[in-house]
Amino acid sequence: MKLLKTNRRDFLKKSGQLLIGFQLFPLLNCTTKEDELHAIYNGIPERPHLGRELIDSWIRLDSEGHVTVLTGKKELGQGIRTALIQIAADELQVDINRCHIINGDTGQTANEGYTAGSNSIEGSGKAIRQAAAEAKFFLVQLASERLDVPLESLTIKDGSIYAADNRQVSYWELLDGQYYKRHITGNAPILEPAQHQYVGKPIPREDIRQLVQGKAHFVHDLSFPDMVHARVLHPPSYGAQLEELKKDKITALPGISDVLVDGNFVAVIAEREYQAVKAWEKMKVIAVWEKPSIETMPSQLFSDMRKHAQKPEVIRTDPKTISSISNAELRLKASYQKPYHMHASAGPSCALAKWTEEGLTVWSPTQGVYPLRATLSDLFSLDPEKIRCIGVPGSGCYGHNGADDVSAEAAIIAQKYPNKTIRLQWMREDEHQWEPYGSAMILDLEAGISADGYLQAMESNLWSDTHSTRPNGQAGHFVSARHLEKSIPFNKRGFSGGAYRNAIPLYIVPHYNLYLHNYEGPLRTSALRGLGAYANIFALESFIDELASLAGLDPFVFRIQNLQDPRAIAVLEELRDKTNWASRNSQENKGYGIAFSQYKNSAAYFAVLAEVELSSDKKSYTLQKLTGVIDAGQCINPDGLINQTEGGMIQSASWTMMEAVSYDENGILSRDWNSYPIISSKDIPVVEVQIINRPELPPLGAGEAAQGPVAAAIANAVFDCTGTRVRELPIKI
């Protein structure tokens, strides 16, 4: 251990090296009296993250008594801000109102990807529980050493390091202002489950509190005196050419500093927000453009998916499977489609910029702070570490939405407006229009199985596109790029494994074959809350629902004979439990449906139960009720995870009910809430959810569990109480 003892804004200057405690005002305050505990918290001095290995990348303790905690997650309305916090509270054994976080800074935090695929806890918390294990560990041996006592003999309470004799030290009076140099081991030891105060308990938000009162929470709520406001005129479709667009009729208008026209990429910018809009309806007018039209129609979708799909990608396979599956006392085949969706995010997307000689700066609601440095550096041939991306909650982000995009044009524009600050926002079509949708996919699954009802074999194919295009360092992946002048071309980089996510069944199959038709559709496509897991979750679970019915079981009882892993049963078995299943209801115009997976086969089970009623004509349903079961492993916030859960639910079920973005040779037809209706509240039906906590495991993904089983409950309700199997997204009767 080496105690450095210089001055802090030189040693790191000089040296960049970490610590895990710092001062700004030496021996101003190294006590943990009750008033410091609600001393005013003025933030950390800002440096750069320097080792994700390092203590101080995650937890910084300050001379006024605080924690500050850094992740390089986004906050995007999961709750991870609070959970956390918890996390931290817990392993260093402070108060919780002692924490402060600050997450998705390039300027400040690590680099930990994209916030995707329900891993912010698996990844993030399992890196912020280390630290403040180690950093504990170091400042307990600290205290041994000064207190002369045995490490053993010592306890700690809020921050404070106890002997027996009642002695004590905190861990502030310990740092002393001094600089200490510490990795994260992983040889700290954690903290028992029972001794958790906070981790399992639903600790308030904060942020939720603050959005509730009408604080300032989204990027759209950000203000800065020198501001300045735009707008971007899109192309009309994809492939559009700007053709003519007469600027003086632009900027003649009140209040309008300028219009830039950089090939296809057209802004304006102005003084007021309402001023950019008129600009922005304006030119939408005059403009002229040539547009090419879209070749494949959506009647004809599904079948050019078929005929012009690549060589299929063997993913699994078992020279088995077909024999198996020819020789079984019961087959069945199946195949199941899903259209396009689209994230629409309840806010445009926004983001803003500024460009000074120092370098950019852009406040973002990205998902990731550091791809979208790297991209935004590919697109401006800048050295990264003169652009700073400071994450900033947008209204709505469930994948790869208009987050990115608005934040390269902001910059674009800031770099043809350097000096002032410039607010960018999307209006409503263009959020609709060009955002990357969720792909449609098809799904045709085939089995064989015993006159029991065991499975022998199952094979599966699955045609999609992509379902990742995120702009992780390649600025062709903006969409801007493309229209500039000298524009940047879009690589695909080839079709992504989430196609095939969860396609593989959980479920005991002696043979498997799966296959992967990739397919280049005619729609802009890209990460989508689950990615394909939605849709394969609901053409397999659909799937084991006819099977269970064509071997005459329950399908309760044909899932739990074809699972093996307790976990499984234990959700699928407390979801029965708890709604009753052997007494429902049997009215002839009442429908029952379950589903179940393990996300990724990997991270949260969740099985969930749907209740949907026939209308007296028998043309229409509507869903009552969902019950959901979790089992998410050891549960940080309870209700930051029934949130997640029942959130998840509602979103499938309008994506299961009612989404499909529609489009003809012209463009994109869903340019708004009428054209691309979602669920309103008044249809959201009741939602419960119940947890199985195993605070003894370690913590899983649950942010995207519901999605599927949701869908396949659904499909499993109509069909309970119509007899017709609806295998085609979205469900209608």
The other form holds:
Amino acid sequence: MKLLKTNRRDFLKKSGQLLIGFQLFPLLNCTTKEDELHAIYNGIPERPHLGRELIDSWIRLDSEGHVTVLTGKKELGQGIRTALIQIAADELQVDINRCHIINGDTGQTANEGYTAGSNSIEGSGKAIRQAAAEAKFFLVQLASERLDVPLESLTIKDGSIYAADNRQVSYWELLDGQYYKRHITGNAPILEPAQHQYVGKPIPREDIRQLVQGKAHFVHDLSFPDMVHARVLHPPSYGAQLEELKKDKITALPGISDVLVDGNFVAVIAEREYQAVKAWEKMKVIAVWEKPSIETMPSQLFSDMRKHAQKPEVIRTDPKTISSISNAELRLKASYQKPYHMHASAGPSCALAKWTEEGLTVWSPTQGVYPLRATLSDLFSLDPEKIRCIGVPGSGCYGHNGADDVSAEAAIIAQKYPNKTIRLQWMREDEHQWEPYGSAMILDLEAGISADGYLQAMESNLWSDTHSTRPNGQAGHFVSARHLEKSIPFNKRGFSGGAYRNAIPLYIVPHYNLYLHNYEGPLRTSALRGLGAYANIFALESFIDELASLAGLDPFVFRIQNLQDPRAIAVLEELRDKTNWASRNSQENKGYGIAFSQYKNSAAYFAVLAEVELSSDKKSYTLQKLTGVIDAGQCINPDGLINQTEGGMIQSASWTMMEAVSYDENGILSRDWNSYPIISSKDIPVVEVQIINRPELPPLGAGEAAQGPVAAAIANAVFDCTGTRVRELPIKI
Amino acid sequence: MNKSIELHINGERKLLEADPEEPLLYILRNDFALKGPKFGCGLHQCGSCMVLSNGEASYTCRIPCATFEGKKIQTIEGLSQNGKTHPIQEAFFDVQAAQCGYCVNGMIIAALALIKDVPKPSEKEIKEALSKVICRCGTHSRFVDVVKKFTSTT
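Now show me the form predicted in complex with its partner chain; what you just gave was the form predicted alone.
Let us now look at the entire complex, which starts with that chain.
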């Protein structure tokens, strides 16, 4: 794929304002609905994105009857391609098989920032729906003129517009290959949910068909004729300095094209991938590093957090909180802890890059192609127009993993070794050691309730490192930028608000204080699925359960009586009914726990019941079953929503029961799957998910809804059968 | 140090000059464009690189290619016959058993190796067999479900 040489205006002039037309251009990151479509249709002509307000920034129609949907959001395994195609096909009233989608490419799609925070459907889905409605509205007006009948008398079926007398004209005939520059006005009517043909149905993800056949799908699978293979020798620990590397010992190995050493950044390039791996192994042995020690050991971590955090940031304060707690009839105070967790992607991060006189192209698994481009621009002091970032699916990332770092490293290597496509893949230990983890946290909660179980006042104190160090334009956020000779230092620029995500209860609390104690921890941290919400909901929903016990109330009753939001109450009531809570098995070795949250207090509502079983010696427990109820507003694809939610439940169960990043003074000890075990098929619970669909309401982000509640539900279930409250993760008994 | 290697991959005889120590995975992916098997850990811990070798699930990320001489190697791409996908691939699609899909190769290979020895496996046997493969998205319940459905109907 070539970089666009011309600037946008020239490009448009030369191409005659093209949009609609049929040319054969290879498109890398585009999936088609059907194989046949793929074979005959290689995509619309590439064209730079020209602004969010234009219809064709989101929806393009060609003269052959194909529809191209464009989104700045990335497919991360969450099924966004299919869901967005469903929305577009419905609103445009075309057969879904006409549609394909292009995700995240700075050469083509809108800048939609990061694919994060569960807001792709809420954000991109809304934009695509509006654009499709506008496109259709415009076409119907054309048809009304062409057929000389009033607008209201027209009906649409699969892109053909019919008059009452059955005369018809299709979208493609109306467009006739011409470009119409039309803006999104906001005036086009949106279909009623009852008119939807695809939204709300479990349309299968066609990309799964490719996956089960082992077809090339991932950035790892890209291949170019001029491709060479690279590996980076990362320092053995944070801040290590390279003292010696005998390059000639490496260049003497077969197939080695170059060994690059720039400060503490070391990379090897080879003709064959295995030659690069062998060289990497050898470099690991012969490189001599000076290693600084990590000072705060795991045993001191939580006490150090309390001791060395910054002056607390006041998030919420109410002068009556403390006195209300003191005066309450029942009071409770508890402290919770969560260790560092890792994303631990199944496939190590991988990216391709090519540097030519025209500029830089990077094929990346990033969650945000535009932020990546901005950061590469900062790193190389290169005009962003000379950089193209093409998003290609990576292994599931669940937040800010190594995807951006590997992209930057591939680009650094490409700059030093131009005119070849560099393929850089991390080794397993690179991924485990160098990805930014989800921060360890402490959560102190204190509350007062009335004797009849109503919350009176509450105070939360949180200790956490930042939950976002995404490289949003600042090169120092790429880990290897710090390792270069001309080191670009990492500047955290404050702590992210992600730490107190979901700390503020959705429950009615008349007086509430929230203080955030920002802490500079020993390990690299950034966004992991749910950010602070995971630990905050774990703590809050464990605490709420304990308050319910204190008030002598059933945990459903206590929650429901302290909630006002009817949708929150509905998921809890549905869960209670569905699981026959009242007649649950009361055997001594069985434990049941529930938890609830509305993610971010603004996205999907989720309630979950966990069932655990104690071993006969009472020294261990197993998670038997998780039952969840989710309300994500209008459900676009129920099977997709269930798949995401089941996955979130199992992943959270793994975090909650098994996971903690281990390290010592010499560095990270969790370097592979043996030293960082995660849940496997033999330990999974039965999972069930029920959807409360609300087609009349806007869709809500759902991808992270399960993470926090599952942790608390398991903790509450463990308490139910052991009698001991859980204060620390992972849950060991 | 390269030598002639003869491999049988997906029913075809393949001759190549290669470092006999080079693990099979790199040869499959880079020389024969068989991208189904994946590099996951390079340590025989995650199963994403697995292929069928004489019908048994075998790691490929460390085992030298020369070790596979004389064995029948079948990759996920080789499961389709005469343009028709293997019924287990259809079953995975029908159940929509994937999220990111990086582990799907390993899951399908592990399932086929199990079914060869135990055509009607118990749920416990299915779970044991699939535990060879690391999945981070939490799609396990669907993988277990699809193998259960597949083995109870065929």
